[in-house]
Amino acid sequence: MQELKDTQSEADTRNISIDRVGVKGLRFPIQIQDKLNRIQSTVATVSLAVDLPEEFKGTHMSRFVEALHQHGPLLDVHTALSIPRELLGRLSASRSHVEMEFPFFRAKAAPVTGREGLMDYVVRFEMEAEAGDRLADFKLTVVVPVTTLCPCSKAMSSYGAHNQRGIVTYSVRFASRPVWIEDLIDLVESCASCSLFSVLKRPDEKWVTEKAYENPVFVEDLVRNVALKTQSHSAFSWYRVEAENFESIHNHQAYAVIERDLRS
């Protein structure tokens, strides 16, 4: 068989060499082992990149998505880490990148009738790995949909107070052990003026009503309660938590941001 031509690996005489390079937008079903033992089947989007020395061409697409298939469709946060390290053996790389993107779903019960329904959440994994280095760096976020009810709104009218949906982007390391996705997102869940419900009948349309009113919440309010109880809990080393509201009376959007360090 003819040897084909390896453009790739030819060299590149400008001195410039390029901090990440791979492939993104690559959809590639998994199965998320959740916290009851279930495993659930979804769609991640998915993207790996490594470094490129200057004095390389280019990199060899096909390599990425070949360590992806190595590794099959089951997913935790132990074998995820391992395509970060796959990819520098095979890139011959210094330093790796890989992210993933899924829906994850979870079955919610209505506060009084109990009727179920599903909710989705947007979970990303984002995994770096460098050469020479024992552990690979491991971010888990989830996107949390919640309601959130206008202090300030409550205190100046005689009835009502304005509200609408909020979006909260939580993103920890971890300390020791991994926290489960179902947790973390009880905890965004938790500091909110109420939950989300893709099922509501009308007691439960009255109770998630009520339940938003007697706990108003600022955005700055809603970003200092996930720091809280994120700062009470050993199990992580890192925390960003953004929430953003879609103001209901307003043509802008509110947003607040904390990052922690928490290993000093």
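Show the form predicted together with another copy of the chain, please, because up to now only the form predicted on its own has appeared in this conversation.
Below you will find a single chain and nothing else.
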């Protein structure tokens, strides 16, 4: 085979290092080990990147994809950091960044009839590693759809209250050991007017309607409820919670955000 020029390895004279270079929008089937120790198959959208020192013209893009394939599909909150660590060696990098976002499912029983259905969530892993183990950052995000019922609308109206689907995007860093995805979802769902279900029979629908009416929350309440529960845990070193309400009375969203570093 002829010798092919390795343009990427050429010297670069611009004296500008690159913070992050890699691939994005790669779809890859993965398996998540869940709290019940079961394996859940899903499909992730992945990005993989490393830093690039100023002296090199380019990185070797195919190695990112190879690293992902070699790691294989199995992933859990305890071992996820192995992927960015593999990148460090394979790309001769001093810092690496990996992001994986995927749908995550839980069997959830309807509140009165107990009928089971799968609820879907979005989960995101963001991981960074540095050579020499100087850094190992793991940020876990769950995107949890919920019901929110407006306290102001309830307080003013002779009957009824506007309510809607809201989306809570909840990200955490762990103080030490990771917390299960399922526990983060439970935490968020307990802070809304009511949680969502995929199957609801008539007695269940009555139950969720009344429960939401009894638990009105603004987006402000929702993020504060999540903040309080997070801060009362010792498991977290940082969190960010954003609630976004797809208002049933407007064509725009209401939103609120709290972010806190919990390291003293």
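Rigid core (definition): largest C-alpha set, two forms, superposition within 1.5 Å. Everything numeric here is computed off the predicted structure, so don't read it as measured data. Residue numbers count along the first chain shown, from 1.
In the core-superposed comparison between the two forms, E182 has its Cα shifted by less than 2 Å. The Cα shift for D133 between the two forms, taken after rigid core superposition, is 2 angstroms or larger.
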